[in-house]
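In the form predicted alone, a lone chain appears below as structure tokens.
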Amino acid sequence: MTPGDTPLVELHAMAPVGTRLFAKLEWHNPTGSIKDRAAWFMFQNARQAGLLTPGMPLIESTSGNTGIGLARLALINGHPMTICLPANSTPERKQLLRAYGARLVEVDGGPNESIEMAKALVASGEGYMCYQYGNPGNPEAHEFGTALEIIRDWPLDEAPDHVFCAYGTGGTLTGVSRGLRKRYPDIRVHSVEEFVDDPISGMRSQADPFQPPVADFGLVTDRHEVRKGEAAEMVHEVMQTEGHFVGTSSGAILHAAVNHLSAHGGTAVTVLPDAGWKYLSGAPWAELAAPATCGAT
């Protein structure tokens, strides 16, 4: 099973009055994130480049999607698999990867010190390194997949005027841009990023020491810095109005595109990268009340 080929669908009810949103729904795909299309290009070149040879050792730091995705391939393919990812990362995703066979390494502090942990055991020679930060296979996947696939499937004869993605490791950011810019010389690119002191699970923010080398900050023409509990009120709401179960990235996505629209009026689509089901032991799902037991009265 290959990734891609996703929904893209109207959220009527979230749409400000006057205006047309659209979703591309990514948990659709094989182990239910945008970052299986990443994982798939990145494996695929460097075994097509000799990079990645029969057995050999697999690494790779992630906040957890594209570690999955990456796990998924080294374990039907016979890799042995290392990931280094945060030790706040969620319980479902840290499940998620040994399920798929990999060793974990928890590494204290954020994606900045998860890479430095996965370059050292390179460098020692344990294996090979995907590296999504830094690799032309990451926004590849979006140039001449995710964003195709919105072209074809774009049910408006005018041309969206916006596209929103999250900013993590800037390859859905740049690959879906480029992609799009092709047919839509003139839509706006808007890139939802978390602050820097309140961090939100798998995105980042330009004000960030590190900046990802497959990031291309030219083709950005908005920037919106959200707060991980306005996030958390969008993952309920969209959850309420539309009925889809989205991740904590993708109701970032969804309140800078709500405001935006409401602001600026338009039709957009925003690329949701994943679904809730990996981070229900955390925010916004963990705190939420039991529900109220109904009673005979």
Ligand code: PMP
Second form
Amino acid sequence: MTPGDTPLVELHAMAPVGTRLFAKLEWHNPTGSIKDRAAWFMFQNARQAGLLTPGMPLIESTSGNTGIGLARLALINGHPMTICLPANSTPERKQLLRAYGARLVEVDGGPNESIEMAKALVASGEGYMCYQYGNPGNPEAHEFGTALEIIRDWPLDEAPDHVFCAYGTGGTLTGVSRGLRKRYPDIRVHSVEEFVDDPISGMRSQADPFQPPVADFGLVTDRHEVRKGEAAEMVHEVMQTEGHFVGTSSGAILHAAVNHLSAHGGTAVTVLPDAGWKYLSGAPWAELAAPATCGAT
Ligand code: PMP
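Output block for the form predicted together with the ligand, input the form predicted alone:
Shown next: the complete complex, the earlier chain at its head.
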């Protein structure tokens, strides 16, 4: 199963009055996230270039979704996989990675420390790293995949006014903006970011000292910083109004999109990276984990 061809749906109930809001549901990918697209492109490119030879170990640093996508490809193509990730990543992510057969190297600190650890393993000759932060295949997966699908499936006669993407490695933002601008020269491109002191899983802040080399903000017209609490509120709202079970970065994107549309109007497409499964023990849903107080009947 190859990634892509995810549904583009309208969010009727969430759209502010007089606006139209659409969402590309990226959890309809083989391992449940948008990062299957980048994993597939980088993996194929490395095999075709002869950088990744049969049976060669793969190493990657990732807070989860890219690792899960790569671990699946490694598993079904016969490559051992090592993932360096922050020790405080949610248990669901770690379990999923182990389920896909990956060896985990848990690192104290955040994504930046995980990158350093993965680089050290590669330097000691332990295998090939796709390095999503600097690999052109990461944005290309969106320029030639995600963006073209949006253009193909956009249901209105008029071009979309806005597109909203989360900023993590910058792959989605860079690729989608390049792909959509060719067809929609006036589209406004919105980068949705975390606050540097209030991290959201999978996202990044432009205030972070490390800026991924693949991230190109040249076509970005607007930036939105979103608090984790605001994203969590929106995760609940989209569940209650539309019945979509989204992850926290999707909540952040929808927070930015709904606020912007209510102030400025127009039509927007959002690219929602993953569903809520990996976050059940985290902020948006933690209270549901409390033991039931009523007796069983
Ligand atoms: N949301 C989630 C849940 C992610 O895992 C990622 C990937 N880091 C993103 C958003 C951002 O995507 P990108 O890496 O393409 O910027």
